[in-house]
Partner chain sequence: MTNTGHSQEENPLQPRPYRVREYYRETPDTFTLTIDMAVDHDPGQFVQVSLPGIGESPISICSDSRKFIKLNIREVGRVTRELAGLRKGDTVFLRGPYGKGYPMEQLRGNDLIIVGGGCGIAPLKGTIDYIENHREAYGEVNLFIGYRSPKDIIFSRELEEWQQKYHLHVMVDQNPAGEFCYDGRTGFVTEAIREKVQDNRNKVVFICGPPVMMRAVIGILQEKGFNDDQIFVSAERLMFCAIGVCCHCMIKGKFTCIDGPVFRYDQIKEDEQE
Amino acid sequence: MPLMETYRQTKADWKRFLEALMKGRELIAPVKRDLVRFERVKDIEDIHLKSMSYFPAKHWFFPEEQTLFRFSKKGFEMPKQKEPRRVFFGLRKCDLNAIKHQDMVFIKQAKDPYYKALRKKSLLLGYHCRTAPSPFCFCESLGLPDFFDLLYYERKDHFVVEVGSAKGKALVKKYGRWFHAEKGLTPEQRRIKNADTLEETDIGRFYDHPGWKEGVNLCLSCGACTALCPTCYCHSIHDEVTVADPGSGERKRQWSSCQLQGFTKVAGGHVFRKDRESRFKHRIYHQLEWFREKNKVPLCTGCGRCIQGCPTRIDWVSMINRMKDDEHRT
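Form predicted in complex with its partner chain: structure of the chain on its own:
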């Protein structure tokens, strides 16, 4: 693989660079309050890079709730959208690849104009994890490719910056005074340490394994895992009418979760995947197996947020590892 175009940027120049990008753009970056989440940042000092964000950046492209149409008795009209230009800073490898995977779903497959409008005006500036920022990380088990406009590697007093796209290249060209030539990084320097904990990603043969039970028995079917997941894209669509004029209102889509029992309920009341086990496995298998059957890559990007944020801490990565260990024993 040819070495990446690589630069050095001082921390003072990094600040200048972001401030320059903020002219005419919103800066979205991790901010620590009660928890770390991607927020609109006014002051670069507020950016939090010491730990991984608890919530992914998903809602900036695929909001929790979104108006698809305004309607009246006459019909459905798509609201005129004028999405702001945005620059994202501090996206980790998992977050960046999650955006890539959602691009496959919403842009390539569904040709979704809402997602596309939010996505195409965005710059993606990544932040490299030198070592796994959470004990639940497993991104390196999934062989994720590079996906970013620029990727920042933090050093003591400067950043090393890699260029990953034409958009990134244009930025470096425009703001060249803050970028200085640097030697390309070695694969070892680009690796994320302690993030290869999932020992098997091809889990088709484990579907009927009794090992799932221990996790399933703890599952509350609450859907926290899917809400915290940077790639989960299940949603529902509903009409909301205004009280003043029941003939008009908005058609909206909201996040949903395959973990909820009513997720498959058809008119007449029949529910498919009525038991927790089939729903629990549905999520894991969609993430690791079924998405790959269609798209050549697993949907999951190994951030581990579904484990970290699970109220009963169901560590399905360890469960799969034990299923694999069992295999060797027998």
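A quick note: this is a predicted structure, and the numbers were derived from the prediction, not measured. Positions refer to the first chain, counted from 1. We call the rigid core whatever largest set of C-alpha positions still superposes within 1.5 Å between the two forms. Compared with the form predicted on its own:
Residue displacement note: Asp239 has its CA displaced by under 2 Å between the two forms (rigid core superposed).
Okay, that was the form predicted in complex with its partner chain. Show me the form predicted on its own next.
FYI, this one's just the chain on its own, none of its partners or other molecules.
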């Protein structure tokens, strides 16, 4: 792999750099309130980097609810709004690759104008994890590539910054007074320690393994896993009208979940994945196997939020590892 352009930036200059970017853009970064989440930042001191955001940044590009168009007897009208220029700071490798995978779905495949409008004015400034920020992280098991405009490696009194795109290179050129040339990082320095816990990603042969029952028996089909997932893109589309004026209303898109029984319900009342086991396995197989069959990469990016946020803490990564161990014992 060719070495990237690498720079050194003091922490004082880092603040000056972000403050300069904020003059023409919204700054979105992890902030710790009750939980850590990506929020608009007005004060650089509010940025929280000690732990991973509990919620991903997905909703900034793919909102939980979004009006697609309004309709009336006069016709159709798309919402008119000026999409802000935004810079995202603190995205970790799993979140950066999650955005890349959603780009594949919404821009390259579906050619979704709503998602594209929110993405095109965004700068992605990543933050490197020296070690896994959660015991449930397994990003290093998935061979994730680099995907960022700039990537920050924190040191005691400075950052080492890698340039990953033309946008990132333009930022360094424009604000060069705050960037100083630095020697490239070694593969070991770029590795995330303790984040290679998933021992097998090719799980097709395990589909009928009885080991899945452990998770199925604990699953509540609540959908928390898909809501916290940075890559899940399932949604429903419906019209909202009023009794007073049923000819006018809005067509809206809302997040949905493959874990809900009604997700595969069709006209006539048939449900394609009625039993909980088929829904439980569908999510994991789509994340690791079926998306990869179509797109050459797994949809999952190994953040572990689905395990951390599960009400019954279903650790499906450990389940797969045990299935692999069973295979070796037989």
